[in-house]
Partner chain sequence: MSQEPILTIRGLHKSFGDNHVLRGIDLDVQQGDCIAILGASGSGKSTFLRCLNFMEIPSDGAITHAGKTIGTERPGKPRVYSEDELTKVRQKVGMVFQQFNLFPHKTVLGNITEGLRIVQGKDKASSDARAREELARVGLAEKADEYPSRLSGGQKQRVAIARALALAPELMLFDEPTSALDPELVGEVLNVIRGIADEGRTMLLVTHEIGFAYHVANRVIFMADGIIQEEGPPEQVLKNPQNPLTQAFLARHKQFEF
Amino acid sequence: MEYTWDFGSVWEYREALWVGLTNTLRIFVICLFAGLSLGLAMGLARYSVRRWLRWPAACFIEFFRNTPVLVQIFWFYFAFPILAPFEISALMAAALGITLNSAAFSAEIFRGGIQTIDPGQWEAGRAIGMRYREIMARIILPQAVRRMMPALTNRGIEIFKMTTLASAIAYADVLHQARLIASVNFNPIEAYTVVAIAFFVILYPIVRATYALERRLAKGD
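Could you give me the structure of that single chain in the form predicted on its own?
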């Protein structure tokens, strides 16, 4: 049986796809900045010598690293409103699940990056009378972030791809819109192919830039 491709039926719903892509970018930006910011905080706490900071951070990291993101999203969307006196939107539930999972993985990236810095840097900071926070902010983190950039960029790429999980709770992202188009026109091949191409067009230049950044940092070291 020969299949007849019909992308015209998808093009008719281009406005719906554009709305979906806009919503995808919205949740991506939220999860990227919130995930990396919380990840930095958890990474610093995980690296801390204070147990009351290190242990809760370790529990947070291990829990959200070892549970599926989709389960976390379902929990926030279906279970959390039962415990809380208010409902939660699909955007908020998906953002919470993706953000907390990304924060857990990002925390380990930050912690690992900090540990790569020579201990002599700490000693040098203390020798000139700098406090722990000053050493971390002015000496350690600037060097560590430079080394972590490829890993953090890859983390951002993973976050962008994880946004598709939001469609499981009917958040109107580009995948959800494509699913609706496919159900109306019975054209899942074309609808999902367009989504795949859109993701590739957005992410491939970022991946190439990541490779270039890795080569540049390798030469700098």
Contents of the next structure:
Amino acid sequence: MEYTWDFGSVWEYREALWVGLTNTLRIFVICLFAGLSLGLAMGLARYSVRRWLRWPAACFIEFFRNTPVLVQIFWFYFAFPILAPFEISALMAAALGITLNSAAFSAEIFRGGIQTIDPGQWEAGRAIGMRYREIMARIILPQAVRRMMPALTNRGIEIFKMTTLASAIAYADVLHQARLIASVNFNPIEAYTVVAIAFFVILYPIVRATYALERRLAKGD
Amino acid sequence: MSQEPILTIRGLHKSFGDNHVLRGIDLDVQQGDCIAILGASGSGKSTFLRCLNFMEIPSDGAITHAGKTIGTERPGKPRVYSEDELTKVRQKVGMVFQQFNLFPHKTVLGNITEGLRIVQGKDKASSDARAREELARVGLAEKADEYPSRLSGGQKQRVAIARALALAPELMLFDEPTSALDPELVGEVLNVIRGIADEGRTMLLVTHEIGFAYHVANRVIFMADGIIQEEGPPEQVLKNPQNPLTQAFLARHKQFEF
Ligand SMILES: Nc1ncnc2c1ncn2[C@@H]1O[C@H](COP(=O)(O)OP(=O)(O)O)[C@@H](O)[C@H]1O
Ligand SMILES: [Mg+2]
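Next up, the form predicted together with the partner chain. The previous block was the form predicted on its own.
The complete assembly is shown below, putting the previous chain first.
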């Protein structure tokens, strides 16, 4: 097959792509922090000693784990405004869907990580008079997070790639911008290739960095 | 001794489901007592110690500590304790575990200052100073900045003892502190414990080191079937036991030397 690559036509629209990339990073950072924080809260609530916390957390986790993110995003964007008296931006709708889904998945990671910590650590903390919250924050989580690093890294990668779903409701992320460029220039191959490379170029160094971090943390053990 | 006991235990019961482990324990602990607790594995020694700092909530009975009774208010109904009550008691009762349970992500110094800073709210400088004092007492001053993974078992246990002592507890609980150690490391830990006992600190010590109990404890308790079968000075309980269960237990541990 003969194909003449023409990246010049993409280069012409580099500013549009750049805008898309910053929008992608914006939604990623929001979803990463909100998703992991809410995931931690849900993971703790899911296995709390208090039943009134456990039950809603379990429902939350199962609901958002077992429904497609894209459907959730559509729901927040198109259905929610009909029920609520206000509009919701594409960024908000997409960030909500991705955040809730990531929270549901990371809740299980946090729960699993916390449960691998020797119960003796809890006992030692309690024996010197520490409270549940202090033991969790200062003794258990720092050790658990080390063990969860690979799983959390995977979750972060997953969140980053999930942000492209926002383009489905016309959020101006990098994929959305590429689609515009492709439709103007009839160069979908180049436009989407550039998007794929952009994702790889951003993610790969981050992943390498987390490997290095894992190795450094492992030394303390 | 006729002074007020610092700890009074009355009718202490503890069940795990159908397993009735402690079946009515009564004991008065005087200031400065070093009480060795002997008994076969599974006889409830750990459960007894753990009730004393409320790591286990007693099913029934009353524990009076420094004039304050903490126990069940309605017989047979375990009370729910607030975290405040529990943390207050636990600060006054130090505990040392068989498995050391040091915090692996913190340095030796960090292990000891944790309670000083977080529980007692001391500042960094005075916590560090206090921690170094205790480290010196257990002979590990030079290990302050090491991580626990770099220490031998005996050193770990000495750090765990320093961690508990740093909070200046009125009562120390040792649950088989040397049972997880290689034989050649037992001595260094026992020496540290003997030093603490010689200073007159009140302690309860579960141990299988009967020779150590004989020389260091002023009272020995033998537990079986969830109650105290025999209690008295080491001379009497270890050399001239009255209870047939104590006699049988000691016969099985005849290899000890006084
Ligand atoms: N947390 C617990 N849950 C259920 N059973 C327990 C628990 N802790 C101890 N037991 C039971 O209590 C009994 C006494 O155990 P323990 O106090 O550890 O004895 P010892 O320290 O004398 O060996 C054992 O039958 C043990 O299985
Ligand atoms: Mg035991």
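Throughout, rigid core stands for the largest set of C-alpha atoms superposing within 1.5 Å between the two forms. Keep in mind the model is a prediction, meaning the values are calculated, not measured. Positions refer to the first chain, counted from 1.
The Cα shift for Gly129 between the two forms, taken after rigid core superposition, is 2 angstroms or larger.
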